[in-house]
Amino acid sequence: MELTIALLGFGNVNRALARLLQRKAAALKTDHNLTITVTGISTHSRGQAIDPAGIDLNAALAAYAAGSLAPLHKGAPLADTMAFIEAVPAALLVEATWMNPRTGQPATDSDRAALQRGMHVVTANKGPLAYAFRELRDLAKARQLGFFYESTVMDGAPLHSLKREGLPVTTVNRITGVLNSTTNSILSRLEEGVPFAAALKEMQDVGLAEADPSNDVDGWDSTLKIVVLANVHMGADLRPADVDRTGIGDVTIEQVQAALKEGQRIKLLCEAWREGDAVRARVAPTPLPLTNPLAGVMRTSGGVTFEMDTLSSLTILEGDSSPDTTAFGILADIVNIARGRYRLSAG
């Protein structure tokens, strides 16, 4: 079968996806009888392109590097993102765009518009799940569409598909995780005696932290991620404002080194737990015993532990993350939508 897809955003993640689609084209055909054709790409600053016959991805990567996708566009000019979503001839939208962590926009509106138009949606964006998960999930179900989001937490690690297919009749009672690469790397470097500012600059230099690092350092990214996990895996309806949030800005070299001498390691820990009929959540620097698997999560790796009424506990650890690992999570979602896995009951 052929699946036409559109890419909303063409930053590091969707450019990595473009390269992955080319590298895995033969395997997709052999293993899944699936041919994926990109018919549209929309960016914030480098233009938009639609070609119903399919966009050559090498040409798209080169055009992006040159500064504009406009030479690849076929048809009438497009006014904005919503015009692109309305016009692009694609069955599925991959959304990997910038998002304000305090509002979930504009990503939430984009995903909603695509579902309303009748397109499957794969998002790598935490905002839509942190601010409108139930609405978007129910909209997709009502229209018999896929709304998948594997790459929103721990990149391509199969967390959400685990819930969908691997843990039937299971109640998750508690989730704990180390989920932000920037803060985890900074805390690891503080243990080694590297000053906070220098450790942060290292992450900025390799492109894993923004010029304004507040979303990571102040715990916003971690807050969004624990809200996503609580909403998807625990049936909660939390918003980021519901989370008790403390960042790592006040953590010192002396504190992390003292904890290590006492057999502990300070992590920016994300937690969600049941309290009666409610689900509570917090994000805060927390000392963990070195015997805890999450204490061994270093630098840009990540991990999460689920405590359940069936398997007792299950911990998933991920190696170092990158746009390539995020792109794999997106590709896995695309393949599973093509396989019709969205028809399973989810959450």
The other form holds:
Protein chains: 2
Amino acid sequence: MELTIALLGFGNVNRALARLLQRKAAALKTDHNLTITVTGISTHSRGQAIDPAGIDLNAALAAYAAGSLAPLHKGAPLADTMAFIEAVPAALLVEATWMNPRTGQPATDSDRAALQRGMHVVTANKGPLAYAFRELRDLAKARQLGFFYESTVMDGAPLHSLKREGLPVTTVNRITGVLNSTTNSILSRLEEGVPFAAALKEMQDVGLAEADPSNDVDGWDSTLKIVVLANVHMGADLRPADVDRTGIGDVTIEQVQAALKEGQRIKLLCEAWREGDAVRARVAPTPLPLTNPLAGVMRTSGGVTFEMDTLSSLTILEGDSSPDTTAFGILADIVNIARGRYRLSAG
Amino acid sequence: MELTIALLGFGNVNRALARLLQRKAAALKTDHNLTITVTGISTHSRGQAIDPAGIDLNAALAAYAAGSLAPLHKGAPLADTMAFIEAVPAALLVEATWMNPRTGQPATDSDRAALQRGMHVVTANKGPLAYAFRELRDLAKARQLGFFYESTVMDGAPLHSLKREGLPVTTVNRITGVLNSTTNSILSRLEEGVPFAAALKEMQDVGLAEADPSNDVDGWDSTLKIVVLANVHMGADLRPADVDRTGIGDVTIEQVQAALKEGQRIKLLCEAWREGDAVRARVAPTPLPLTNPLAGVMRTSGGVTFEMDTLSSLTILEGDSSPDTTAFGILADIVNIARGRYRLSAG
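Return the form predicted in complex with a further copy of the same chain of this protein as a structure block, the form predicted alone having already been given.
In what comes next, the whole complex appears, and the chain from above leads the way.
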């Protein structure tokens, strides 16, 4: 099978994907009889390129580094992102773009447009899931297309495929997770006696925290992630504003050290649970006993626990993450769409 | 889709499956358009029954409790298990029978016969995987049949579907696991100062350890499990005799308490790793730092860590297990065979 794909965004994640596609080309062919050709790449600030014959990925990486993809473009000029989505000759769109965490845009509009055009969509973006999951899921289903999103939570760790493939006819009753690297790292440094401001600056200096850290520190990133998990795994229809959200800004060295003396570690915990027919969610600094495996989630690792009506519980812990692990989740989604895993029915 | 299945063995696990099939019948229909009918049940000591119209599962549970399934049988008499496999009008065989851990029989012969007859096979039995994985896998593939085995390791926790669906084109380089409840429980009691013999007797009294505990205590159960994981997830072709095996019989209260004082817990650890082109495996009592999530695996829970070339690592921890969780893994396999997940290729 030959699969044509288009990349929306060519930041750290999709550039890692370009390298991974090259590294795994032989295994994709051997294990899954799959040949993947990239026919278009669209960036926000370094131009767009479409080549129906396939874009050489090393050339694309070099062109990006040199400042513009435009030299690789074949065909009529493209006005904007929407024009790219309309024009690119690809069966599947990989969307890994910037989005506003307060609106999920413009990623949601891009994903919708691609599905409406009849393309499968793989997104690494929490926004479309947190703001428009049901709409996009139903749109994909109506058109018999794949809409997969493995890399939206815990990078490429197989959370969503686990539920889809490993936990059929299962009701998830509770989800708890430690899902944000920046706050994980700051809380660890507080344990060691490093003040909040200094710990944050360290993260910024090594590129692990944004210049504006509020998205992480105030719990917005964690909020979007628990909304994604609740909507996808518990059938909820939450929006980020529905989550009871407290960031780590007020957590002190004294608090984390006192908790540790009592055998507890404070984590920015994400929780979703059922109350009657409703699903509720909360993000807040929470002391966890050190015997809870989520208490051991440090730095750029992550962890989540599902409680269910079939298995009693299941905890998934990922090791250190990077753009490479996020790219892997995207590749897994591509393979799974290519082999029809979006068809859930028997027969 | 209507799927006919036959149950080989009607012990704790397949009886739990019979109850689960009833409890989840509506969800199977709604979520997967799947209706499952049991057309045959075979036991070692309480007779066999075949009914092409479908066996009422409550009637089967009652007949089993009363001592014989024979009153439910329709048709010619059946000489033995092989005659049942030949005669039963079912598309899929669920095999959850006794096997000799030194040979994997008679389970391996049953699975082979069912595949040769053109039936899909779901086994909850480590034996066929530890002694004949490649043969059975290749036989199923040649006949375009499903051969699934989710419940062979860590009960129904989705380890095998995780690899199959969530980790495509991934090379697993190392597996470590804590996979045996009896030894877990005994080691915990040693920590608390209870002598080995007393701890073992406790387990036997509550039915968690066999009258002959050597299968667990000497590491045979763990050995079969690491062989299954190595063969399935690392492409190895190991047999139990290839594993460097040490049981927990010589572990003392003093050792486990001394380890704990140094922040370590002794576990019967299963390991498989690559050495050049070979895969090696070992089972032995091993001190793990308490910060290792596998050190927190207690009683009837279990845990495994995969190290890979795509994601850095992934740890899966299951909560307390029971025949119900094993039955769930079987049901997941049935659903996944019904929706064609044994087809690995794109297109």
